[in-house]
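Listed next as structure tokens is one chain, alone, in the form predicted on its own.
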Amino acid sequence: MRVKSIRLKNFRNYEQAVIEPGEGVTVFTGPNAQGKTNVLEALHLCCLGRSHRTPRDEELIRWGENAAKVNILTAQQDGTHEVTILLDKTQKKKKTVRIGSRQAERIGELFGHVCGVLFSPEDLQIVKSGPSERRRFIDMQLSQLRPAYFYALQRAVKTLGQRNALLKEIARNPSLAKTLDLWDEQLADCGAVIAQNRREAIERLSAYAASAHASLTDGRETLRLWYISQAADSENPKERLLERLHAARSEDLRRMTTSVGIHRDDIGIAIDGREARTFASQGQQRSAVLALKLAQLELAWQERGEAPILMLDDVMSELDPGRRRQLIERIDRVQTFVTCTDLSDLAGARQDAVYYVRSGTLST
């Protein structure tokens, strides 16, 4: 997949902006909070119709302004996609999708028409913080490959949501009680898809991302991935969350909460046999989440046939020359999209475009 075009109005401090990248690596470098990071966050936002930053659209829109344009068009192995999203705080529909000429109606057909991976300093959550931020970086990849995932997913947080509500409402009236064993199945039922579609990714992830963990530390440190999950290790992950929810019930009548399900999953990261949130250094956990990246890349290449595109926020200056030398190698074999204050982070790569930046300006 290739991005042609690039096109912004009033979306953060960007008036009007037209890029057309190049093929092989496009660079955005100026001094900070000159608005780089922003069209990184435009073309985020068309793959998977959100922000990495911020969970209000509101946001995005330029100070002053009401509405917001961002526009995408990729070429692709079946033809040429284009992808609009509108933003306007004055409509009741604040954001609009648009595919093609087409107005999407749900947010899942938005995904595979751009596919990319990015990589941000936030994303040090990941290793850093708890299991919400690991099971939102799986989410977020197996979303844009597999709708049928994002829509179990869907299904799995409305349930859940339903079935803790019944729970405190039991408290009021006994009754009810009876009822959740409805709930208990449709969580079941989703949680499933959900758990089989996790394990299967993360044991391949972990694969690809051993492999380009032992490139950037040149074969010094070992990085392996794990699904910690309350159904694992089960061939019949259904049979065995219906089990755990009818064990857990008095006890989530009590603590009126579910205690059971895919919404407790984690990932294990461990480098050289230890924890990485707990022993890793900030170079070490730095590596690892670029690794985790890298092997989302070959994910989304291997599944959908074709390479998406690589976006790296500012992570050139915080790499050792060996780390950032053997990114460089890995990323001249995708379109790569890259923000840096200094053009020397990138020596050695192939720039096809370069754009200064400057306040919500471009020139090249």
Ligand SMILES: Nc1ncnc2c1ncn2[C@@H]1O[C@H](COP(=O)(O)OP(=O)(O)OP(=O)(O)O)[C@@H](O)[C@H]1O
Given for the second form:
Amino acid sequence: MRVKSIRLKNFRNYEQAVIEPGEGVTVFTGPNAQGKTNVLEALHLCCLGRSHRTPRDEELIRWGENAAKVNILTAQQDGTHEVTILLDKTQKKKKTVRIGSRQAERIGELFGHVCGVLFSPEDLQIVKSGPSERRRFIDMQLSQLRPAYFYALQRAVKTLGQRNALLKEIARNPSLAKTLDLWDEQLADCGAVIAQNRREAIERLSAYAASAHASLTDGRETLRLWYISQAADSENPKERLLERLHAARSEDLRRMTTSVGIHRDDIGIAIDGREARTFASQGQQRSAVLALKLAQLELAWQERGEAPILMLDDVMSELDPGRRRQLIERIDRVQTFVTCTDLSDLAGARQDAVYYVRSGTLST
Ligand SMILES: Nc1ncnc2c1ncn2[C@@H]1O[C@H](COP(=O)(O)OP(=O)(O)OP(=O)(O)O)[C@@H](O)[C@H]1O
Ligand SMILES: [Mg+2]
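So the form predicted on its own is up there; where is the form predicted together with the ligand?
What follows is the whole complex; the chain from before opens it.
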């Protein structure tokens, strides 16, 4: 896949910008707080319908304005795709997605028209932080590749909210307890779709990441990922989830919250058999996260049959020369967008086009 153009209007600190990237590496460089990451954020918005930095769309609208627009054209094996996202805080519908000239009814229709992998310094949290960061990592990846996953996830979040509300309601009105069966059934139903996808994808990511990590460490260390779930050890995840929900019911009623389900999943990450989160050094954690990102790229590539775009937000400066070389090798094969404050961080990497970024303006 190749991005042919990015058009921004009143997006973050850009009043108006047009970028027509080539096939190779497009670099955005400049001092801090000028708008480099904002460009990657616009790309991410078109990949997934949301920013990677904030859940609040109105923050993306240029201060003092009511509406923002991002338009991206991509060339893919099957032709040209166009995505437009309009954010308007004065409208009832605050976010509108258009595919070509057609307005999408559901956000899931967006996925696949722009497909990318973003790597930023905060991604270290995938290894370092708690389970929610790792769930977010797998959810973003799979939503983008598999709309059915995204819809199941949306349904799971909604159902979980409803079940939790019902648990509170039952505390006041115990006769409602019998309606829990209905929610358990629904929760187990979408939970099973999510669990099956997560398990299969994590297995594949583990293989890709292990091989990337082996070359990063010259074969000295072994990286392994595995799926941790209340439904993981079962051939029939729906039945398993239902059993667990039933077993936990009295506890859930007492605590007025749902203790079983895919919202409790995690991804195990181990280096040489030891949990990376607790035992790995800072440098080892960095290698693990780089391997994860390369695995993500590989998975998207395999699944779609064409390369996704790669977005690197200020990560080169944090990598040592060996890891940088590994990343640069991959860059050579996909269209890449890189930000850096200092061009010397990219020594040895292709720089097909360089944009200098100064308070929301781009110059070449
Ligand atoms: N809605 C908005 N309207 C106008 N300006 C905004 C808006 N949101 C953020 N900004 C400005 O955008 C700038 C941040 O842009 P960005 O995050 O792209 O910086 P950067 O060039 O990547 O910097 P760094 O090198 O520090 O990562 C800040 O100066 C911020 O004040
Ligand atoms: Mg930045």
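Positions refer to the first chain, counted from 1. Remember, it's a predicted structure, so these values are computed and weren't measured experimentally. We call the rigid core whatever largest set of C-alpha positions still superposes within 1.5 Å between the two forms.
Taking the rigid core as fixed, one finds a CA shift for Q77 smaller than 2 Å between these two forms.
Relative to the superposed rigid core, the position of the CA of G283 differs between these two forms by 2 Å or more.
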